[in-house]
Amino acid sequence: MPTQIGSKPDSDIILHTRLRTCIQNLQVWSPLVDPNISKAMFESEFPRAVLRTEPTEVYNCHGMVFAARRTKIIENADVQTILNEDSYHEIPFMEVLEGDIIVYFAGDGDAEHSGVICRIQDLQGVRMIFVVSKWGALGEYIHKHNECPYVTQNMKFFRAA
């Protein structure tokens, strides 16, 4: 499976759920082509988002959340497997705590994006939830849960048991 791209060969790591289901993954070590094009677009569209890390192709959003920033989790179905087999349960918006996760589901039910809740503010009865998530090949951004370049109509919050 590994192929030589850039200075290091692409690779995968051993990644299993608690129930020992193997999760497909890929570490991409190739240099980014030109992240500044997308970065400029995202930053103009989401000016309140705060860049937390520089761009990398080594991991994606799901790899950040479920694999400690070590790899890309390739298959959307694997995210559902992780949620099921690692004892995550859905929680209501008003019960979300820092450290919980958010998963953004596309219209077809695929897990399109994920992030970690990093801050919660309650201002005059309005609850604001902030997330750290990795935006494609770009870096990690801190943003409001409903202000990101992914579909926000079908998001769900989860906590591991």
Contents of the next structure:
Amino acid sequence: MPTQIGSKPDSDIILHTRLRTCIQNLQVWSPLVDPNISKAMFESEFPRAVLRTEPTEVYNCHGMVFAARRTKIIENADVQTILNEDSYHEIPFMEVLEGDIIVYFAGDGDAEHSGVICRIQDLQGVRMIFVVSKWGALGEYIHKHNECPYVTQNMKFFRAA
Amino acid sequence: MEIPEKILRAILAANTPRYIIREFESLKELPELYKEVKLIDASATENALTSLAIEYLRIIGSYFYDREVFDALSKNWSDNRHYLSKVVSTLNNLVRPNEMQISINATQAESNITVGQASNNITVTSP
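Given the form predicted on its own above, what does the protein look like in the form predicted in complex with its partner chain?
Whole complex next, starting from this chain.
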């Protein structure tokens, strides 16, 4: 079921890190586009990605990972602040476990995407990591960590202590 | 006008304003598209995504190619318009490429003068 609740002005909520630094956020309540057209555009390119939830603009990927799906976190600086102040530390690829998170960094350092590790498979010595993440204005997808619309050259895995 | 699919995808997939800006900036047709959208009334477009793409093109295109237009647009921008207001504020906080280049050159020039004076006018330049 779509989570949009009618159409009302954008809003925000009070959101802090563990160390009580305020995190800017944005809840967008009016749907952007026809969800079916949007889904079709990406699902043809990533046919193995499994749709988990319908599109919503109330939260984004960082809001899913760091704010329990309540709102969007869109400033790169805020993502960095959360990683620092919520005691996240980087995990090597071979030590990643379910529940860890992945952050996709662009060349300019922008944290353009994030997700939660939901499944790890070892197929004949090849480690495959599956992620649940929200793709922009679309829904949440379960996908291989390197099969999504975001840059996959600089992915980092983190675990909060 | 025909909006390239890359632009529509960028708007839909964006989790951060910089993602949209990067995707638009990497589009080689951006200068031509910007010329076209300057003449279009985005609100008259029936398709919501196309309308939004036109607004993004106008803002991001003007940032790169038409500073006066960008400044005028960004002053009047409402804070309550999806991502667009965040894109505008991100652009406002970015250093324009030309300004950054001028700043680097100025720093180099000052550095060269200082080094030259300190070493009896032997010019040392950065690689």
